[in-house]
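Have a look below at one chain only, the form predicted on its own, in structure tokens format.
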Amino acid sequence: MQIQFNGQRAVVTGAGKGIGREIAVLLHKCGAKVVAVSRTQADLDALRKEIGCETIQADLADASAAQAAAAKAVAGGPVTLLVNNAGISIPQSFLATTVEAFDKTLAVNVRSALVFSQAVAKALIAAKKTGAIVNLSSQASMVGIVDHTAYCASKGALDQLTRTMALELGPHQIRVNAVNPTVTLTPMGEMAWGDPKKSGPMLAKIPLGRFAYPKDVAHAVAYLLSEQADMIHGVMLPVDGGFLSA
């Protein structure tokens, strides 16, 4: 089985680093024309040099900037593949979680997915085209994690957004799924889990005995976007080494 996207335009948010960058590179290798969205222009420039992608610089914590970026992505040509990968984590305990951190986390992790999905879906429906959307969720949507109040809440909300999108966009033949990774060894993941005293207990709950790598998540995303997953719709796919089954 070989995944090919045959020149389809694929938008990847949060494509500058970590999982998003890995996804963008893999989709390019599979033949997609990647549109990379990121907050940091230097990251976009480096990615464009590597894979020749289109780039859009935007801070998705800002609603107006997110809407403008989504409109620009759609205006550039038909978008049949969308990966809502942009995400942040601001580790704070429940009692110490600030309103500012909570609002920013929800804005990036959930609202930006809403904004981009609306723009892409409306354009697909108007053009009577099919498409696929994958939202980057987390195992944190299904279990509570200490010091991750805002993050857990945002990923739970993203799962529910995914389910609702699947119900409403399915009749238009726009498939919507989510992937729910365990701790993934990106710069953000290493920041949050770099302390062995913290990572040790989490690793002990993963039957495979390791954290995920960005490529593990990218492969799952590419599969869910592909025609090989044509009958997979509205699922939350754990990429967690068995964490949720332990």
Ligand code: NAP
Second form
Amino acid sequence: MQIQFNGQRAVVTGAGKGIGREIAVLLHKCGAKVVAVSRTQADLDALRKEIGCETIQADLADASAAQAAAAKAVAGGPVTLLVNNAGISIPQSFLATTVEAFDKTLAVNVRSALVFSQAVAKALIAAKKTGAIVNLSSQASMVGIVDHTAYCASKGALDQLTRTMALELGPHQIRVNAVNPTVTLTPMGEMAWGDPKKSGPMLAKIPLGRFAYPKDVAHAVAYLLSEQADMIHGVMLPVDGGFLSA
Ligand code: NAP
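Okay, that one was the form predicted on its own. Can I see the form predicted in complex with the ligand too?
Below is the entire complex, every chain and molecule, led by the chain shown above.
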């Protein structure tokens, strides 16, 4: 089984670092034309040098900037593959969670997925084309995690967004799924779980005994986007070494 995207345009948000970068490189290797959206221009420049992708710089925490970036991505040609990967985590205990951190987390992790998905889906429906969307959720959507109030709330919301999108976009042959990784070894994973006092107890709950690599997540995303997953729709796919079934 070989995944081949045959020149389809694939938008990846948060493609500058970590999981998003890994996804962008993998989709390129599978023959997609990648449109990379991220916040830091230097990351986008480095990625463009490596895979020759289109780049769009935007701060997706800003609703107008997110809408403008999505419109630009769609205006450049039909987007048949979309990965809503951009996400942030601002670890705070429940009692210390600030309104600012909560709003920003929801804006990036959920609202930007809504904005990009609406733009892509409207263009696909108008052009009578099919497509596939994957939302980067987390195991944190399904369990509570200490010091992750806003993050867990955002990923729970993203799963629900995925389900409603699947219901409404399915009749248009636009497939929508989510992947739900465990701790993944990226700059975000390092920031939230780098302290062995935190990582040890989490690792002990993963039956496979390790955290995920970005490639573990990228492979799952590429599969869900591919025609090999043509009948898979509305699922939340754990990429968690068994954490959620333990
Ligand atoms: P990461 O290492 O922090 O990389 C995130 C990327 O998204 C960066 O390129 C970042 O750009 C970009 N981004 C963040 N905020 C943005 C904004 N406001 N506008 C535009 N781009 C923005 O994170 P990651 O670990 O790869 O996580 C990727 C996704 O996987 C997220 O949705 C995350 O919640 C999810 N996830 C991660 C883990 C984990 O343990 N790492 C586990 C489960 C799920 P800048 O660096 O320029 O801000």
